[in-house]
Structure formats: structure tokens, C-alpha cells
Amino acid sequence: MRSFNGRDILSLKDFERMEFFRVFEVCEELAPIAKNRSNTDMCSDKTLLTAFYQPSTRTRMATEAAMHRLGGHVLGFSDAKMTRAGDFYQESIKDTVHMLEYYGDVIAMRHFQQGAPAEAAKWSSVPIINCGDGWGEHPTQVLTDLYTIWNELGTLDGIHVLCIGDMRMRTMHSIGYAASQFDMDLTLVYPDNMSPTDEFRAELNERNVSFREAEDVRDVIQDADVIYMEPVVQPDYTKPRDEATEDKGVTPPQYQVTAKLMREKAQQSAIVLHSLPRMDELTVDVDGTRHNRYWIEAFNGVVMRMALLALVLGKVE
């Protein structure tokens, strides 16, 4: 297995099966620190720089919280408009990263342009962690999701995952690539205008991913061990920022999960994951059911990013 020390975390295409489990092992080692709301001095000599060109709540703050839990230092920006990349100069990724690499030991980047973190990695002497790039990928989120499933179900093999939402989304791409390393069946449910691209379908087939496509969650939810959700009412991820409109639309019932649907059709043991934020595709009445795992998922996001930071900074091997 390859070392994570100094490694960029850009895509789950790059992950082999045993590497997922190595990350999970480090999560298990570090989880008590987060559970006890304590800190360690593991990364006291290291600095994380967060470069977020696109809005974020959980990913940015979970990554920063993870570094604080590890005893490290944090600096960065959460609004590119306040940098020279977002004003008159429109400074390039190359020029920006050539500066940022001197300010920190690892850079966590979110960008509205697909491939931007990979471009940054070309010019950076420190590891780049992709925290979401346009319609590209979101490896840290999906590693969190898989760790949550592994913790809850005890396995990533022999399970059926129902993916509901926009199949152009970066999380859907990452979970599709990750599924190639496990005995995992996927069912994809999406509106017509949010279908998987021909390129993504070809990649799934090339990677021997077992998947099928369906039109209505109500017809297939009974088969799911895991219900994995994203909104179908959402912003344009190719923009730095997309403001809310007065009429954002509503989610059609064939892409919606409710407590009633879970009670009437889902397996009793099925769990629901959502990276959040949500619209009306996941109704709040699911929050109080035994199926809800998205708050645990949010906590696990800190633990996962603690593990990734410790690994790429060489604090664990």
C-alpha cells in the first residue's frame, strides 16, 4: 500500500481498496479525541491553509475543526472576493498556489472550477486536499460517507446503495468511483435533466461498478441498505456563488424521502445519509427516525479529516 505522507487527496479514482480501510483505521484511532471534545498536540508544528473559492459550511469548518483537534494552526479564506483571485486581478491558480504553499503545510481547496485542485497540485510543494471542485469530485465527503456506512453496517461489501438526486453532482461521482473497490450495488434515481453523463456511465462500466437506473424512489427503496441523497433543487456548482431566487421550486415525490415512505416501504435496518444542506427532498420528519444517520455523518466528517490531515502530514503512517 502506498504511503499517504505528502500525498494529494484529489480523487477517489486514486484509492485502492486497502487504502480506504487504512484511513478508517486512523479514524478509529483518532475518534476518541473528537468524541471527548479534546485536543492533541499531534500537529502542533503544522499549519493548515483553507482556500475556499465557493461557499461551504460543513466541509470548511469540519476541516478546520479537525486541524484544531490535532493541535495545529489554521489560516485561509472562505470568500475568494476578498483575495486577488476574486477582484480586478483574477489571479491565476498557479500564482495563488505558489504563494499559499509558503504559508501552510497542507492546503484544503474548494473551487467552482472542475479540476482546480488538481491544477493547484501541479504547482504546490505541499499536499492539496480537494474539498469539492465544481461538478468534479468531493473525496473527503464520500470518504466520510463510506466510513459512516462501515461503522453502522460493519461492511462495505454485499450492500445496496440507493443514490437519489443529481447524478452530475461531485458526491455522486466520488461514490461511484469508490464503489468499484467493493461488492456494492448502486441504484441511481434522478430527474431527466440531471442524468449521469455518458462519460460517467462509461467510467462506471470500465471500473466494473454494478449499477442500475430507476425513475422513482418509491419503486426501489425496499432494496436499499443505504439511502444516499442529494438535492434536485440546487444551485449551479460552476459558479463561485449562486444566490437564492424567490421561487426555487419543490422536489417531486419520486425523488423525495419522508418518514411515511420509510415506514411503509424501506427496510427496518436501512440508513439515510445526506451530505447537507437539504431542501425538501429529505423531510424533517425523518430526523426523529431510527434511519437518520446524517448527524452522525456530520460528526464523522471531523474525524475523517483528522485522519486525512494526520496521514498526509506524516504524523501517522
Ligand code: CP
Second form
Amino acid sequence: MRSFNGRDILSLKDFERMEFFRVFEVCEELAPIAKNRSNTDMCSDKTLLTAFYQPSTRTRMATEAAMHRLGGHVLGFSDAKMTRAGDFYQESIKDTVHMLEYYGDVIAMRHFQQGAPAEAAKWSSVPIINCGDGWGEHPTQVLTDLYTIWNELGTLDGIHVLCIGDMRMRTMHSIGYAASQFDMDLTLVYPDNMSPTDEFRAELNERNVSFREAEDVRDVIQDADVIYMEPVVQPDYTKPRDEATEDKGVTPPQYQVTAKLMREKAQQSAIVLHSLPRMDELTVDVDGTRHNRYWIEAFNGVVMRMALLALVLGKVE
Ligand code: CP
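Having seen the form predicted alone, the form predicted together with phosphoric acid mono(formamide)ester (CP):
Now the full complex is given, and it begins with the chain already shown.
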């Protein structure tokens, strides 16, 4: 297996099966630190730089919290408007990264342009972690999702994952690529204007991913071991920021999961994951059911970023 030391985490296309399990092993080793709400000194000689060109609650703060748990240092920006990349100068990724690489030992980047973290990695001598790029990918989120499934079900093989929502979404791309490494069947349910691109469908086929498409969650939910959700009331992920309008819309029932639907149609053991934030596609009454695993992900998201930071900084092999 390739070493993670110094490696960029850009796409789950780059991950081989055993590498997923190695990351999960490191999560298990480091989880007690977070569980005990303690910090270690594993990364006390290292600095994380967070470069967020798009809003985030979970990804940025989970990554920063992870570095604090590892005893490292953290700096960065969460509003690129206050940097030269976001003002009059519109400073390029190349020029920005030529600066940032001297300010930290690993850079966690979120950007509204698909491919921006990969562009940064071309110019950076320190690892780049893609924290979501436009519609592109969201590897750290989906690694957290997969770790949660593995923890909860004990396996990533022989499972049926029902993906509901916007198939242009970066999480859906990352989960599709990851599925190529496991015995996983995917069912995709989405509105017409949020269908998988032809390119994404072709990539899934080239990678022998087993997937089918359906029109209504109510017709297929009974097959699912895992229900994986994204909103269909969505901002434009190619913009640095998208303000809500009053008529932003509501989610039709064919893309919605409710406690009633889970009670009447889902398997007793089915689990629900959502990368969050949610709109009305996942009703709050699911929170109080045994199916909810999306809050556990808040903890797992910190542990996953601890593992990735420790691996790419060479603190564990
Ligand atoms: N899941 C996720 O990416 O959330 P944030 O946008 O809050 O980081």
C-alpha cells in the first residue's frame, strides 16, 4: 500500500480498497483522544492552514478541531473576500498557494471552482486536502460517511446504498467513486434537473460500479441498508456564496425521508446519513428514530480529519 505521508487528499478516485481500511484503522487508534475530549502532542510541531473560499460549518471546524486534538497549530481564512483572492486583485490559486505553503505544513482548501484544490496541489510543496470543490468532490465528508457505515454495520460489502438528492453534488461523486472499491449497490433518486452528468455515469460504468436509477424514494427505500441524503433545494455550488431567496422552494415527497416513511417502508436496521446542512428533505422527526446516524457523524468527522492529518503529516505510517 502507498504511504499517505506527504500525499494530497484530492479525490476518492485515488483511493484503493486497502487504503480506506488503513484510514479507518487510524481513526480507531485516534478516536479515544476525541472521545475523552483531550488533546495530544502528536502534531505539536505542525501547522494546519485552512483556506476556505466558500461557506462551511462542519468541514472547516471539524478539520481545525482535529488539528487542535492532535496538538497542532491552526491558521487560515474562512472568507476569501478578506484576502487578495477575493478582492480587486482576484489573486490566482498559483500565486496564493506559493504564499500559503510557507505558512503551514498542510493546507485544507474549500473552493467554489471544481479542480481548485488539484490546481493548488500542482504548486504546493505541502499536502492539500480537498474540503469540497464546486460540484467536484468532497473526499473528507465521504470518508466520514464510509467510516460511519463501517462502524455501524461492520462492513462496506454486500450493502445497498440509496442516494437521494442532487446528483451533481460533490458528495454524490465521491461516494460513487468510492463504491468502485466495495461490493456496494447504489440506487440514485433525483429530480430531472439534478441528474447525474453523462460523464459521471460513464465514470461509474468504467469503474464497474453497480448502480440503478429510480424516480421515487417511496418505491425503493425498502431495499436500502443505508439511506444517503442531500438537499434538492440547493444553492449554486459554483458560486463563492449564494443567498437564499424567499421562494427557494420545497422538496417534493419523492425525494423526502420522514419518520412515517421509515416506519412504513424502510428496513428496521436501515441507517440514515446526511452530509448536512439539511432543508426539508429530511424531516426533523427522523432525528428521534433509531435510523438517525447523521449526528454521530459530527464526532466521526473530527476523528476522520485527525486520521487524515496524522497520515499526510507522516505522524503515523
Ligand atoms: N457537510 C459539509 O460539507 O458541511 P459544511 O458545508 O458545513 O462544511
